[in-house]
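Below, in structure tokens: the form predicted on its own, a single chain.
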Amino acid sequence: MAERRTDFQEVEVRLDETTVREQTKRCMNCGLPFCHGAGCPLGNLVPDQNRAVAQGDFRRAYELLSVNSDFPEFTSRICPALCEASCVHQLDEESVMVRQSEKFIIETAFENGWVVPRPPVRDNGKSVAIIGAGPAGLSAAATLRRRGWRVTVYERNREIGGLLRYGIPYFKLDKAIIDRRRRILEAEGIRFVTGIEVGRDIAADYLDRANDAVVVAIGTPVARDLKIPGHEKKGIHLALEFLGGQNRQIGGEIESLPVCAKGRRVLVIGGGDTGSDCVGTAIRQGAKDVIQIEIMPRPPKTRSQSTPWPAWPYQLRTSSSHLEGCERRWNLNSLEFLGGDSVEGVKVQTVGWSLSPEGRPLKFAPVAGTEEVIPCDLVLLAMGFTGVSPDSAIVRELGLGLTPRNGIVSDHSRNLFAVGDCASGASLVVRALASGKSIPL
């Protein structure tokens, strides 16, 4: 542990061929594989896959795994594994490990040649652009070009890969990952043009002229500020600002971190996985220390009655960053950012929850007497994503129209499709994949 504190390599270690094959066995091959319905968003074939990883057929395994899956590298390492909680193991043990078996697959595949270009046999004639190069947008890419499609893909960031690249840390994936797949899409006839915003350096509706149809997967680049008292002080930063600057210095694209936690007292506010990541990099980087804090209450260490097996379980869930040395704090709500023009501290106070019969959060009330001040001298901001801007130019030239909560309504009639995170609001990475494979099209 304190080895992987001082570089940003993969952390996760790929398992051995033996430990890989004796996880698979215990797969039951259940006459209804929750796995496979209840659990992965991609419908992957798991009890098969599991079956043919166990007798050693490791290119069986992979086409298996590509029936539905087109980027198995990404979900192996980043996807929080739904399909093992709704593994019927889990009911009295630990699940099949699936997710490393998925990783040992396609690195196989990869090492032995079976990864390689499946152009279509034949072109459709139609012209698709999708905007944003991000998960969703690869997916569609990907799916659309597979049926004949001639699709080019439009990214306002230099390099394709979106939150793989710019907001996950290299530590749970290395970026020449990304590249690497990139090339086989390539050689599959999938155009890129990155360093171009659409909306600012080339028109969306013109896209819309120009093409058969047009797909927007944008993500949800609109990240939750808050706006207490001080808010306005310098060392308070976006999550993202912070991950896609150490991403972009270590990927060439930049020489200097943009904000850096080196020798700083950091709180990250967001108990979620970017606030994670928040924690792993500020402790690579070289952080004086570091808490996280949340404003619910701490989470069960085993499953919630409130989500019975075979749904995603609230639960407590520790990565490999708050392994390597965090204070996690929960039932805190920020009240006011303190100091001169910089950050010095932030003040705090205790908060209770009502809960529901199953024990799920409801709402909370101040608890009288417990504001506290915790000293820090960078504040980084990992509270999640609001959707998308309705002032956005992409929404606005394609004349689309916005949910409540801020997400893109697909067009069908006209062609014009939303796929990811910019239609559904922020979620998992497996989701936008799935969602981009879903285009009517």
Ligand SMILES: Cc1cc2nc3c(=O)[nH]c(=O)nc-3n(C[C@H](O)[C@H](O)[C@H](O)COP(=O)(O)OP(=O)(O)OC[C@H]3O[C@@H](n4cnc5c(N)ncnc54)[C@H](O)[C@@H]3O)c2cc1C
Contents of the next structure:
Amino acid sequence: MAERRTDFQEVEVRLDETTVREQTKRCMNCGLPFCHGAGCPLGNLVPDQNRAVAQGDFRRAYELLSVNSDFPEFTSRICPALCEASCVHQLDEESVMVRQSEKFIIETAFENGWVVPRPPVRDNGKSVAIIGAGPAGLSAAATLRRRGWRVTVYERNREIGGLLRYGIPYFKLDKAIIDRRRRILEAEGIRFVTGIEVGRDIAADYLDRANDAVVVAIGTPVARDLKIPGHEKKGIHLALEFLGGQNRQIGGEIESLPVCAKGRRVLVIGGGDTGSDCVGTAIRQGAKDVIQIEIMPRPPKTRSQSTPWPAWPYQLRTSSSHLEGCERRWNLNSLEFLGGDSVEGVKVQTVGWSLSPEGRPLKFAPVAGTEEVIPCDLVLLAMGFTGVSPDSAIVRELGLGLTPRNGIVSDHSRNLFAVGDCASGASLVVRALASGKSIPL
Ligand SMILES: Cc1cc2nc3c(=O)[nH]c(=O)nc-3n(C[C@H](O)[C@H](O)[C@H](O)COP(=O)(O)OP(=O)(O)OC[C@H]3O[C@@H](n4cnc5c(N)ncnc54)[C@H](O)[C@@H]3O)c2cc1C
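Please move on to the form predicted in complex with the named molecule, as the form predicted on its own is already shown.
What follows is the entire complex, opening with the chain shown before.
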């Protein structure tokens, strides 16, 4: 633990062969597998690939995994494993370690040289422009290239990967893993044009005219802000400024960190995954202490009745970053940032929640007399994302509509498709990958 708090290497180690085969043998006792239907959005053939692992036929396991999954090296590191939540074993004991088995399969495949470019048998003579090289854009690129399309991916950042590279910390996903996959995608014939912002450096409607189809995979760039009194003080930053800065520094894109937690008292507002990544990063940068607060109530330790198996469970999640040393508090609403020029504390108030009969939080109300100040000199806002702006150049130039929650709507009649977070709202890598594969071209 002490060692990992000081570097950005991946925290999770790979299971050894004996353990992974023991795990996958447990899968064989399952009568009716829900993991690949109700669980995995990609429809991974979990029981079949696990049977191959249990039999020691790792090459076959890799072939089965590759049927539906183009990037198992990403999901096997950072997926919350919806498959495991729907594992039949969850009914009475621990799920099979499907995600770890997937990691064993894909890393064994890379080590043995089984992961090779799979270019199309023939080109179909049509071209597609993909805007955004996050997981959704990469997934669309791999899928359409395999179907014979000439694929060009436009990305505004220097490197590909989207939030895999500029959001998720190195200690969860080393960026060499993305570079390794890029080389394969390029060998398949996919062209990446990076450092180009569509709508600014090149018009989206030009890409539409110049290609037979356009795929928009731009993610949800607008983070939810907290516009309470004192918001203008120094020391208050959006989570992605902090996380992206750290990743860019490790990747050699910048020399010094734009926001650094060293020696500071850090308050993370937002109790989700992004907040947890801020916790782990702040600890590694040498924060004095880290507190993470959340307005929602503390979820139950075990699966709530509101999410019966095989649904994704509403329950408390504790990440490796939380275990590294952070205080977590719930039911706290933030009222005001305090201090002079720079933030010195946040005034918070306890809220009470009314719950549904199944235990889901419905509505909150402040509890009188519970105001307090949490001292801090760095505040990181990790409260989610608000969708795509209606003013976005891409939306305007392509004449695309938005859902009430600001997700981009595809227009199949004009071969314009929106995939990933920009269509669904902020979600998960595995869902972005599934969305990218689903384009009906
Ligand atoms: C901090 C953080 C941690 C997360 N951790 C996890 C996790 O552990 N597990 C998990 O499953 N999910 C996690 N998620 C969610 C996950 O990262 C996203 O759901 C996923 O990356 C969405 O993929 P996407 O391709 O739709 O969008 P993105 O990953 O956001 O990619 C969009 C890409 O489009 C590019 N782009 C945008 N506009 C333009 C333009 N005009 N021109 C050119 N390029 C453009 C962007 O630069 C970006 O590269 C996390 C999210 C955050 C913020």
